[in-house]
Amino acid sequence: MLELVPITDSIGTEVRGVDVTGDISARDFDRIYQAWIDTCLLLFRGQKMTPEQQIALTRRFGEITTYTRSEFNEPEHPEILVLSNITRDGKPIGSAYSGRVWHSDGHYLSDPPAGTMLYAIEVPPEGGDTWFANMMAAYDALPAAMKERIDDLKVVISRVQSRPYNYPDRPAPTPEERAAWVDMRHPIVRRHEVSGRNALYSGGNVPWRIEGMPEAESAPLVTFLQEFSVQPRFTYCHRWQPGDILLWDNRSAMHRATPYDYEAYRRLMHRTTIAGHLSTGSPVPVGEAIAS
């Protein structure tokens, strides 16, 4: 029997009594889907599914999309991105690490993905956790004066600017990357197209520029919103177990990964992504892009 159990008071629902590879009735699925919209995050434990079954499950929530690191797509199922430190024939089969800072997947796109599903096949005994933050709850908790101040503001998301913050060990962006990584404007208050609720969309660690605002005013405002939104009362840290499936809503949640010992332990996870259908961003003219 389907059971929906809150993970914390502020974020997440554990879905119990369901075999995701079986026949989930339309009525049960509607309840599961609504829990995803309402609480940002779904957890299914003790599951075992093939790539085909993961693709089918993902499609019940929306259209599948792929947008990054195609070299690590599962060879026979390009809808699946492999996250792993395992190597075969001397080559990595997946991306070993990413997302160590708070972020929403695909926020540098004009139409960011609606959701992300991650299925754990092998996990290390320690480390490799994932943190989540409810950006709707964070927005709701803001003082009324702050809500009014940010209501119509747009934030400029720049992959070029984010490189030294997110990946200080990697080289600076190449000229080709700079040309391809167009800065993107997004509303700093994102209205969820399904629930109608507002969520903060300010990212997690880069002092993004707010359109039309001096940097001396913009950077402290963005930093305040970022730090406010990841207070313990809005967050949850997930300790992975083999067979876990997490589905999070990128329209209302941020997340970040934690490190693990890549040399000592294996990790293998399959990721699928649900497309967004409401464009929230617009490119920034080249002359206005942030230099870095």
Second form
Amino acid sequence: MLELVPITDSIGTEVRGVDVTGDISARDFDRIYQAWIDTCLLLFRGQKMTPEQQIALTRRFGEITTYTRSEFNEPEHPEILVLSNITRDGKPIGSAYSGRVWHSDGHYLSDPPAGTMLYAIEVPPEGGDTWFANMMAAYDALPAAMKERIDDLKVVISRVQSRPYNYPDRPAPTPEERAAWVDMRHPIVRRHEVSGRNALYSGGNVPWRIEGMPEAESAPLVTFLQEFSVQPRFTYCHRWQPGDILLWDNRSAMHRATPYDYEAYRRLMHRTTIAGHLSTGSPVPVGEAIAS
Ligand code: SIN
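Next up, the form predicted together with ligand SIN in place of the form predicted alone?
So here's everything in the complex, that chain up top.
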């Protein structure tokens, strides 16, 4: 029998009593879907899925999409992105690591993905945990004066600006990357298309510019919001077990991966992505490209 158990007081629901490869009735699915919207994160433990079954499960939550690192898509199932440090014939089968700083997937797109599903096949005995933060709870907890100050602000998400923060080991963006990476304007308070609840959408580690505000004012404001939203009372650290499936809501949660010993241990995860506004009934994407 379906059981929905809170993971912490502020974030996540563990879904028990369900085999994701079996029939999930429409009634049970509605309850699971609502828990995802309400608590940002679903956890199913002890599951075993083929790529086809993962694709089918993802599709119940919305349209499937791909948008990044296509060289690591599972060859027979390009909807699946392989995250792994395993090599085959001397070549990596997946992306060895993913966003280690707080972020919301595809923040730099005009139409960021609504959700991301990660299925753990092999996990290291230590390290490789994933953190989550509930950005609706963070918004709700802001002082009223701060809500009033930020409610109509737009944040400018720039891949060019974020490169040295997110990848200090990589070279500066090339002229071609600069031309292709158009800045995006997003509401800093994001209204969830399904629930109508507000969430902070301020990103995790880059002092983004706020449109129309001098940098000397916008950098400390954004930094305050970023630090506010990852306080322990809004976050959860997931210690993976093989057979875990996590589904997070990028409209209301941030996450970050943590390192593990890539030489000593193997990690193999299959990731699928749920498309943005079109799969959730909103008429327009949340972000807007800024002409350069
Ligand atoms: C992700 O950010 O897509 C995956 C997180 C992880 O590998 O822990």
